[in-house]
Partner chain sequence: MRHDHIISAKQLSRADIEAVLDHAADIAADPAAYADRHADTLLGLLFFEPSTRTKMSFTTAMKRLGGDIVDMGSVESSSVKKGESLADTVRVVEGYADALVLRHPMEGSAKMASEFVDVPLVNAGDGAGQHPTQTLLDLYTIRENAGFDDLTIGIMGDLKYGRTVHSLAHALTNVDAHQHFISPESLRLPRSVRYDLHQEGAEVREHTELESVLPELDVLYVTRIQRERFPDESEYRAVAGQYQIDSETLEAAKDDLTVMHPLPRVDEIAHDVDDTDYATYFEQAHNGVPVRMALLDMILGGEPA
Amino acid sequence: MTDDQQLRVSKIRNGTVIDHITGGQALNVLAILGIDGTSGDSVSVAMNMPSDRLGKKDIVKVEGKELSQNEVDVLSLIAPAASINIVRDFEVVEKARVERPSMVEGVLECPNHNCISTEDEPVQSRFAVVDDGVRCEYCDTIIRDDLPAHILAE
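What would the structure be for this chain alone in the form predicted in complex with its partner chain?
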């Protein structure tokens, strides 16, 4: 077994394996999940692996983390074919494909600084998912590119 294959099959005890990520998007997926390696949990990333379905795919394995619905929603926007495997005690206990939501709430920050959703008001940001991006439900601003850059700071 080569080192490369070793990496691909390395198992995690508890956590999440995100497979079938659009090739080249793995680092954006990590950004969405707020993972930068500082927590000390092990993270494996494989990029541009051959895939029958996608041509090239990325894989992310994260020890000690399960995804929230919000994270899955944003993930689906940049990696619509992704599958999410929840691993407990080395076994995949749950396997799901992401679904493109019609709305993402409280996850992205509106880039329009004059938008009421960026103010100290008792509302969450809300974006409708449209053909080629997401659109602020309050001010109509459309975000097309670089969604991870607009993720709300926790």
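Show the other one: the form predicted on its own, since we just had the form predicted in complex with its partner chain.
For this one, just the chain is written down, with no partner chains and no other molecules.
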């Protein structure tokens, strides 16, 4: 077996494999998932791997975690070509591509400090997904860059 035929990252027993992440975005995906290495989660990350479709792609494998729809929605904003594979007992039991939602709620913080969603009001943040980013439904502030910096902590 040549080096090119060997697995660079081993299979996982149970969890999620996120493939076809735009090259260089794996660390932002980990930020979206709230994985910083302190919780003891087993995580494998491959960055800038060759890809016929993307040129370069990243892969994230998270043992023991299946993504929520909110996590997938936010993930789709920074990795629109990603595919999500749910693995149980070393077998892929679900496989899906992410789809950009029209709206994300309660997962991003508006950068406008005067926005009603950032005050002490019982209002959940709400962003429309637009071509070049996301737009706050309350104050029309648009976030175009560094989306992971606006993810609300759980």
